[in-house]
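Given as structure tokens, the chain that follows is alone and in the form predicted alone.
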Amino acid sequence: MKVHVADHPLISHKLTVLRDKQTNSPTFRQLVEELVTLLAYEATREVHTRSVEIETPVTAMLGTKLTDPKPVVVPILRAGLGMLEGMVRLIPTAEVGFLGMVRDEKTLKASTYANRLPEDLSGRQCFILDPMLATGGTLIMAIEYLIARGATDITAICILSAPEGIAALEKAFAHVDVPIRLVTGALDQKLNEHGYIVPGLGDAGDRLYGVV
């Protein structure tokens, strides 16, 4: 599994920001699209082109396009919808597919209650947006379920990560021949007693949504 921590200026900034417990959520919200743009941007690029031959203004030349069959983004519901906007500005012609998942808050194990997704995803990139990498659990199983469904190359976006949530995810696909990469906005200390990531930035469904 590849781990690629994004360093750039930018996404500290918002980072920061978005960490601080006076920010509302507006302002979060914003900040979750802006820093998803900027993850985006890394983790695509490995995503699937050919060539084509196109005509300018000036001359003939030969482009890049996107590969059929498209992209397919799944945001885990309900934190990952807030990535949404963020993935689909950068690929506007991604389809989208949704799980909802939900974590346990005694045991940490994740439980999944709705999906809409291809049932065929076989030689289709799939890009899953969960804004944070804590145990592992909720990631590694939406990871097995594109798996199960012929998913063939997979993408993980979070903006915060925990290192007990990376060696899960290495350690639960270390003999998995399907190429797995993880793109994150910063890799945070650990985790707390409770699951939490430190020093984190809290429950990002609820400073997203508020709490329901």
Ligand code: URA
The other form holds:
Amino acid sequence: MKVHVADHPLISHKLTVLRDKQTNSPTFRQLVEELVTLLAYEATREVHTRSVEIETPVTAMLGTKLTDPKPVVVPILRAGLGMLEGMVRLIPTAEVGFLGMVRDEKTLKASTYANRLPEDLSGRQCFILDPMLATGGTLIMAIEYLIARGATDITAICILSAPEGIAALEKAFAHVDVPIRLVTGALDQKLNEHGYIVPGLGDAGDRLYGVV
Ligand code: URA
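Switch from the form predicted alone, shown above, to the form predicted in complex with this ligand and output its structure.
The next block holds the full complex; its first chain is the one shown before.
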């Protein structure tokens, strides 16, 4: 698995405001969208393209366009929904599938409660949106879903990641041929005893949408 930790002063600045517990929900939502657009720029570096002939007002030239079928973007509900706008702003023609997953706060085990994905993902590039890579349980399950449906290229975009989550992903997919990439805004120190990322930003879903 390839891991890319974005290293850009704008990302560090936005992340600092995002982490601050004084930051309110509207600002938090806005910052998540902006951060995803910046991370998506890196995450789509290997997006599939083809050459096309076009004519500019001056001359003919060979340009580049995204290939069909277009990539599939999969936000993990609930918190991943806050990342969707920022992603489709960069790839407006992407298809969007949804996975609803929740982790049990005691056992930290993930389970799926909703699934709306194309049946056949053969040959598709997939981008999973999940803000917090903590234990890795949710992301591992999501990646397994996509591989089972034939996805051949998977990139996860996470705002923050914990070393434990990255290690779990690396172990889970060590012998899988499908290329898997992780693009993250920062690699934090660790998980605490409640499975929260430290220093982290708290519960991403609650900070985006309130405690419901
Ligand atoms: N999920 C969150 O929202 N925050 C964490 O710190 C870990 C998992």
